[in-house]
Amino acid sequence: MPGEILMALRKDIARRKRTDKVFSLLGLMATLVGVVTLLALMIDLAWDGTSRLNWAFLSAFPSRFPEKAGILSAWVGTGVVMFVTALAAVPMGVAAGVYLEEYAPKNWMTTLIEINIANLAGVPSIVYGLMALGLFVYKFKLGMSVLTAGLTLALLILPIVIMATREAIRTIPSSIREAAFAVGATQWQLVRHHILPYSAGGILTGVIIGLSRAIGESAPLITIGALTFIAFLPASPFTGTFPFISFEWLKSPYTVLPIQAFNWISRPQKSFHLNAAAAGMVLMAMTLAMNGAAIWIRYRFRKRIKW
């Protein structure tokens, strides 16, 4: 090989390596932006809110005196609303995802539905609040209750659950389907014994990520009538008489942590701002715990799958 060609080849390789290093540096900087922002937010919240974060703060109701105010009704409300959201969104989302991937015919109608689901994932949350206000509150007369809030957030995360389910199902090799049909399995047997177990890790990860988004939403809940000051808890789901289960808690008024924090931060007193920071720490801890659970579940399910 002539010396000029060899020299040009070496220069070209060196240029490509420099491009790789530049791209790697840009990627590292982009990653650090997110990490540093999150760390700065957590440090700022901890700096302001640690002094208020104690058992009395977690177990007390809101008060007009900042030193006596707590988040008991807010974190309990967040928990029950998330419970209703999960009960409503997960079965519908998983069923829709399985249908679109395994049962639905490939035609223009299916394509139109898939495009609409993808677009719904990007609709602003306030639009869901306006729709829920007209549908659940005024049309179905469900009132400004825990049930309305849960269903509203379920609609919000439903496209995320459907898309996560479809992506998880797509990772299953087609040879699994061919082998199941070859031994005479029906479509439902294939879904029940192979598709759902193998895709469970991805589905659960998508569900938890969707719930992590819903737990921080406040705009749609304010639209449908979430209260900012509640000094009581929803009714107990258990009773002392037959049938020992009550659904009155679904009709209870509610508040959630983001709305409670927003209410405190909008007040002029500095002490309420410290309460808002402490509530933000609790909300951040709940969100990180859910994301940590998603990572652990995905890891556990991937370890089980061997094909």
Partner chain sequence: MSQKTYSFPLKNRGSLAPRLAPSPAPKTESPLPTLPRRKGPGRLQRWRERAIQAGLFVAAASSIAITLGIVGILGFESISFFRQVPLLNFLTDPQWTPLFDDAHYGIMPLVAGTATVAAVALCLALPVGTVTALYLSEYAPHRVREIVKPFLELLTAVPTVVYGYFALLFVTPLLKHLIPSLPGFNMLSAGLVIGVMIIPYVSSLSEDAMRAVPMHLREASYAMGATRFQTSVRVVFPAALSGVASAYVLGFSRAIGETMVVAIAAGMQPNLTFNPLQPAATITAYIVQVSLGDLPHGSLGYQTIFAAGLTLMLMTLVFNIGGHVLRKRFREKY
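Since the structure above is the form predicted alone, I would like to see how the form predicted in complex with the partner chain looks, so please show that one next.
Next up is only this chain, free of partner chains and other molecules.
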């Protein structure tokens, strides 16, 4: 009987539509898991940390007494380590990216390098720390210093910088290259005057994302001996006497914010946990600011250049 079949069909369709609705709701809930957790984390951190966050906290050295302890050496350490990291990772990563996009011939060597970079991105960060411990600290005798830490983090974020550079270069249409070659530019002139300026936005975004990852990274620094109690600052890079610039600070021991926070969390006293929350807030503020900057730069460059 056709009427019954139609009824059954309608029922079936209604059932399928219901499944669709349920799944849509499920999807929304799954999406909210991440969002809600992030909000909970921020609120929890702010709840605990705000009471300790003040100028004295930012300008005091760590101390045995939780109320007196501060993060001066930690944020200065984070700053100098990040400086070294950027100085090492940016030229190397951009050069590698440019080579792979603009110069590399299609052969086994290029393929090997590409696969290798993808694999390096998946290597656990603590393994980089072990490598740095064996290589930088004991083989090259760089010691447990700012220089070692900066280089280690630079290697860690190198794949991010390389990928971002390649991604940015790939969006440049080939007509730009053809035009440059047509007026007799050499390959390097093309890269120098066209490729690099046009991809600068994308590269910068990648560099900032990489650095914001490096700022929060503590595992590899623990293996290369970042200390948790540093009550002095690295030597000043400027001196009063002749060369005026000193590299002594590269060799000084250091601590960074995440390690200071880790140290405070691992203590049993409740009051140290508050310090950890405050240090975590500073850290979060830094990474969020950097991510915000990256998003803003991406947006601006996308708007400015129209091919």
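All of these numbers come straight from a predicted model, not from anything done at the bench. Numbering follows the first chain given and starts at 1. In this text, rigid core is short for the largest set of C-alphas that superpose within 1.5 Å between two forms.
- After superposing the rigid core, the Cα of Ala285 is displaced by less than 2 Å between these two forms.
- With a cut-off of 2 Å and the rigid core superposed, Asn54 has a Cα displacement that falls short of the cut-off between these two forms.
- After fitting the larger rigid piece on its C-alpha atoms, the remaining smaller piece is found rotated by 21 degrees between these two forms.
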